[in-house]
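Quick heads-up: it's one chain on its own, the form predicted alone, in structure tokens.
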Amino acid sequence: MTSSTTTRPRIILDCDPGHDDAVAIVVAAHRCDIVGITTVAGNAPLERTAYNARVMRHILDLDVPVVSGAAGPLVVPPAFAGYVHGESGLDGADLPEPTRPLDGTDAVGFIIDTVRADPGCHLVVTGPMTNIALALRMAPDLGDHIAGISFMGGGTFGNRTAMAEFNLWADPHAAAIVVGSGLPLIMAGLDVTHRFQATPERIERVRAIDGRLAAVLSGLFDFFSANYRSRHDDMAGAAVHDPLAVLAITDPALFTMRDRFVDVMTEGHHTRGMTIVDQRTLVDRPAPNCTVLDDVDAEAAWSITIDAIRAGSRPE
């Protein structure tokens, strides 16, 4: 399910920018050849996940397609998270204004036709599912053209309610498609994601690079880590979720981890979006179809993101 880190993993990243998708754009841009960015409503609403998208590939001067999509869930309402990245999904930096427009507004078609035009790539998901549930509705032949789904979410605990990750509780039903497809999976829950946080000292690591990428990132790690640190009772700072999803398939090194079946619940007010992750040592457990991440080690990511941001940032 993952690729050797002597080669460049190709990659269509769809995400909801937010802090830690940011990230991982950085990170995608310095270890994979990225095929094009794909947006989703998440985070915040679609126009301004879009926007920041456009925002970060205009500060790593990227060429590739940015392509929005879905304006929101399946099935539930739209839900966001500006309790937790602000309300522009990147509070906390002076973003410089992007030049170039948005490629496209067909986000699903976009991944149908490039799959197929491009085979053996890899979807990267740090949002909501969405796009990608309808993707493999509109095109069943999807897995055969595709390496796998690393995706961002879920855990055996959560974070939007107490069962349930934002991502996997922002368009359940997505998710329960993608997670029960079939297809090579990697789940970067919130039990690895939470080992990978922005401390002090790991911002000043950022704050110490010269150049426009590095102190866009400061000034959102300052914003997102002292969120973190307000709401909870043990952070040092903010969980870098989305990067982990990138590092999963371009250093699997970095990580402990165990092949799991995994479901995903659709309904009730705590369990919606909840992930069912089978730990038993029954022999008749189901059969895994999910390769879930447990541990990471997070100075070595860590180090990886720095060179990362380094790699993208320009003298002012």
Contents of the next structure:
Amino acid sequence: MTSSTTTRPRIILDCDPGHDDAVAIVVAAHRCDIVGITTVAGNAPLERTAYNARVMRHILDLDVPVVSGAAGPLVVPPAFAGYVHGESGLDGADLPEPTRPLDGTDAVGFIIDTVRADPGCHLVVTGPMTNIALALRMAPDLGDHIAGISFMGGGTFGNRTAMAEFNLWADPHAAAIVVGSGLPLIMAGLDVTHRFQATPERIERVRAIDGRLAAVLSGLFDFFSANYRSRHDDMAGAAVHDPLAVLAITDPALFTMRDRFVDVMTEGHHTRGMTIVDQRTLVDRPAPNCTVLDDVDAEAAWSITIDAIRAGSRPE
Ligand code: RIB
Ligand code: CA
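Now show me the form predicted in complex with alpha-D-ribofuranose (RIB); what you just gave was the form predicted alone.
The complete assembly is shown below, putting the previous chain first.
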């Protein structure tokens, strides 16, 4: 599932800001028509992820609804990622107080009503998939009205556990519903997102841009990358995961990708949230259900990110 890069794809961005979700909002504002931003608990509790989405909307001066959704997963207990993003979910920068309130608290109803009224949106999912799974359950016709689902999550290795990536670990039952939906899927897993790092050189290119957005993002990147460097022995900066789920739609030529069968484990101390990505060359392997991103032209993707930050940075 890809779209022409000559038209701005319409998207609903379901996210849990989160440093890299914030970058996804910036890139989406630059390369897409954002029909709505919905939020879910994940990197931080729902109140914080909804607030942080409003902060990014405020800084970008976007006239886009922000609607909050699920405060917790379908089955497993809620769990957050303050150990990566800080208790606020966006530690590391002096954030302005958003002036526009939330536009609603029913993200699932917003998603269903919006795609039924205006078919053709992509759902871009950069947090736990709870809202999307609930929307699929409540509206079995959802797939008739969307272009597809591009999600950040999964991979052939994990980060929350050895085998499970955080978004899918946080709500494995929701992930299993979405990945098993039969809808057009693009997966930006850790195999590709770890190749897109906020290195010191790249952060300096952000810091050199005038305006409030660049000042906020350089602080966020400093915090995020310091956290990643302290917690990994082989990373030069934070993996900026979430914007790749946006760029997979707007700029597919940045990536190498393969159609593969993917499934999600819902049980097991080490395997809960694990994605099974079938890479076998057996001719009788299961039919693919997902386009899996394997590699990215990181420099080109970072250049687009810089352009997006420049476009969103009005001089103080
Ligand atoms: O595992 C990385 C993912 O979990 C990213 O989307 C990050 O923002 C967190 O949600
Ligand atoms: Ca996220």
